[in-house]
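Heads up, the chain below is alone and in the form predicted on its own; it's given as C-alpha cells.
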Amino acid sequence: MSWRADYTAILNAVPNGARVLDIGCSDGQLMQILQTEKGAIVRGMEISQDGVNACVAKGLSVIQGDADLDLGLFANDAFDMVVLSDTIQATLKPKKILEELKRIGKRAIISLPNFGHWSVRLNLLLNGTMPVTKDLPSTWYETANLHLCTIKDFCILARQSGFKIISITPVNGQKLGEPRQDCGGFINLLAQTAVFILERE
C-alpha cells in the first residue's frame, strides 16, 4: 500500500496500541495504516458523507462530524493522540480547534501545507497571484483551505495555545527531512509540508 509522506511521519510518532482520533479522516486510509502497522485503537471524524461511507465500507469506526462544532462530544483525555492530517487549515477557527485537542488528547499530530515555501513566495513575487502547487492544488476561489499559514505562523499559534513542540518534520514530495524542535533556520523556506508533534504544557 502506498501513502502520503506525512502519513509516514505520523506513523513514526504513534506508539503501539495507542488510542487515536483522526479528525478529517477522509476515506480512512491513515486509520487503516495505524491499525495495521501499530495496532492502534483508532476512531475517525469526517464531515463528508462520502468519506464516512468509505470508512464504514472498510469496517472502520467513524462518526460524521464537523471539527469546528463537534469536538465537544469527546471527553477529556479520551485519546492518547489526536491527528489532523492536512485538515487544520480548512477549519473555521484553528485556535479553538487546538484548545479542544489539548483537552481530549495527550498529544496532537498536525500536518499542514507551508505557505512560506520558496516556490509560493516566488510565485507571489513574480506573478502577484495566489499560487497553485502540488500541496496547494486549487485556485484561491475553489480551495477548501480557509487559513493558509507558514510553519513559523503555526509554531507561534501552537505555543500561544499552550502546546510544547516536540518535533517538526519537514516534508518535500515523498521525502521526509530530519525532525527538529524549532521553526528557525531554513525549514520555513524549504519545506513544502510540515508534520508537528505537540504536547500540552
Second form
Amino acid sequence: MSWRADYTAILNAVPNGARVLDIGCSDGQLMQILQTEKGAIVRGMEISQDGVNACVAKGLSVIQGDADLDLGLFANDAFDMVVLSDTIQATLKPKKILEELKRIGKRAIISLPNFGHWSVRLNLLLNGTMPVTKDLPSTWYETANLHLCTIKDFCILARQSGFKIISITPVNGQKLGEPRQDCGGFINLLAQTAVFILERE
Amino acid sequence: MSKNIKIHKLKNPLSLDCGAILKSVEIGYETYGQLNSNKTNAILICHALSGDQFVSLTNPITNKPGWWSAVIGPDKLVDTNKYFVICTNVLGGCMGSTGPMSEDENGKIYGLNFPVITISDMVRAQNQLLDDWEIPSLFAIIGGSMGGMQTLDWVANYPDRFFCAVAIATAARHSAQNIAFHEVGRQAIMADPEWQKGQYIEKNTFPNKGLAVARMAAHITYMSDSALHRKFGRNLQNRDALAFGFDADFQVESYLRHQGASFVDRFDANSYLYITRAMDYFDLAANFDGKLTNAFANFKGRACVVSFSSDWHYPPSDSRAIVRAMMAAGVHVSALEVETDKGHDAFLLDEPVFHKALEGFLDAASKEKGLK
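Please supply the corresponding structure for the form predicted in complex with the partner chain (the preceding block corresponds to the form predicted on its own).
Time for the whole complex; same chain goes first.
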C-alpha cells in the first residue's frame, strides 16, 4: 500500500497498540494504515456523509461530526493520540480545537500546509494577490482554509495553548525531512507541509 | 387469533420489572430465511410502537408489504438468503403476544389488570424465546424508534449475546415532550366512552374514536414541518374553496383522519396504553447509577447509531448522547446523522444514504464474523 508522506510521519509517532482518534478521517485510509501497521485502536470523526459511509463500510468505527462543534463527544483522556491531518486550517476556531485536543488525548499529531513556504511568499511578493500554489490550489474566495498559518505561527499557538513541541517534521511532496524540536533554521521557509507532534504540559 | 400468526409459548414464567410474574406468556413471531447449522446468522429485528412481527414479504393480516420489506428479504440489504431474521411482537402487543387483550389464569380478559410492562420486560421475553429456541447468540439486533430502545436495552443487559447493535432514530430515555404527546394519546382513548374503563371487549364495544385521535396526535410527531408542507401544504381536499365548516377542508386533515381510521382496524386500544407507558418509563441509565456510560460498559461488539436531521421526535441530540456514552465506554461505535426532511418516519422510508451505511456496517461485521 502507498500513502501520503505526512501519513508516514504520523505513523512514526504512533506507538504499537495506541488508542488513536483521527479527526477529519475522510474515507478512513489513515485509520486503516494505523490499524494494520501499528495495531492501533482507532476511532474516527468525519463531517461528510460519503466519508462516514465509506469508513463504516470498511468496518471502521467512525462517527459523523464537525471538529468545531462535536469534540465534546469525547471523554477526557479517552485517547493516547489525537490526529488532525490537514484539517486545523479549515476550522472556525483552531485555538479552541487545540484546547479540546489537549483534553481528549495525551499527544496531538497535527499536519498543516505551511503558509511561510518560500513559494507562497514569492507568489504574494511578485503578484500582490493571495497565493495560489501546488499545495494551496484554491483561490482566496473558494478555499476551505479559513485559518492559514506558517509553521512559526503554529509553534506560537501550540505553546500558548499549553503544549510542548516534541517534533516538527517537514514534508515536501513525497519527501520527509529530518524532524526537529523548534521552528528555527529554514524549516519555515522550506517546508511545504509540517507534521507537529505535541504533548500537553 | 388468526391462524396466520405463529405463537411461541415461553417455557418459563416471565418476571417483570414491576415485581409481577407472568406464569404463562405467549409471543407472536415471524421468521424469514434459515438458521445455519452453527447458528451464527440470526438477526433480531425489534419493531416500533405501532409495528408488528411482519417485517418482510406480505403481512398476512393486512395483505400489505411487511413494514420493512424494502430493507429485509431475499436479495435485499438484509438478505434472508444469508441471514435468519426473527421478529417478535412485543410483550403487551396485540399481534399474538400476551398483553391486555389476553386472558389471565382464570380465563378472564386482563384489560387494565395486565401488569404495567417496560422495555426491559419486552427484551427479557425476547431473550427467553432465544433460550427456548436454543439460539445461543445473535449476529445482530436492529431496531428503530421503540425498536431502538429495545436494542439499547439488549446492549445494556445482554451484552454477550450478540455482535452488532443498530439503533435507529431512538433515545436512551423518553423526553418530557415525548411523554406529553403519549399522555395526549392515552387521554384521548380513556375519554372515549366506548373505552368502558378498559373493559370494552367484555362490553362488546371499541374506543375507535379515542384510539384514532391518539394515532393522529402521534402521527404528527413522526413527520417534520417541511415534510407535511411538501406533501400537503394548505391544499384543500376535494373542494375548490373553504367550506366554512368543520369537515376535512384541508388535505392534511383528511390524511390524519385516514391514518387514525385505518389504525383502529389493526391495533388494540389497551395495548396502545401499555406500550406507550413502557416507552415513557424507558430511562436506560436509571439502573446504572444514572450513568449511561455504565450501561454500555460490557458490550464488546459493534454498534451503529443512526439519526435523521429533521426528526424532532427522537432528535439527533438524543443519538449524540448515546454515542457520547458509548465512546466513553470504549464501544466500537459508528454514527451517522442523515440529512433529510422526512422527520422521524425517515427510518421506514427510502433513504439511500442510511441504507448504504447500514449495508456497509452489516457487511463489514459479517466479514469479521466469517459469515458467508
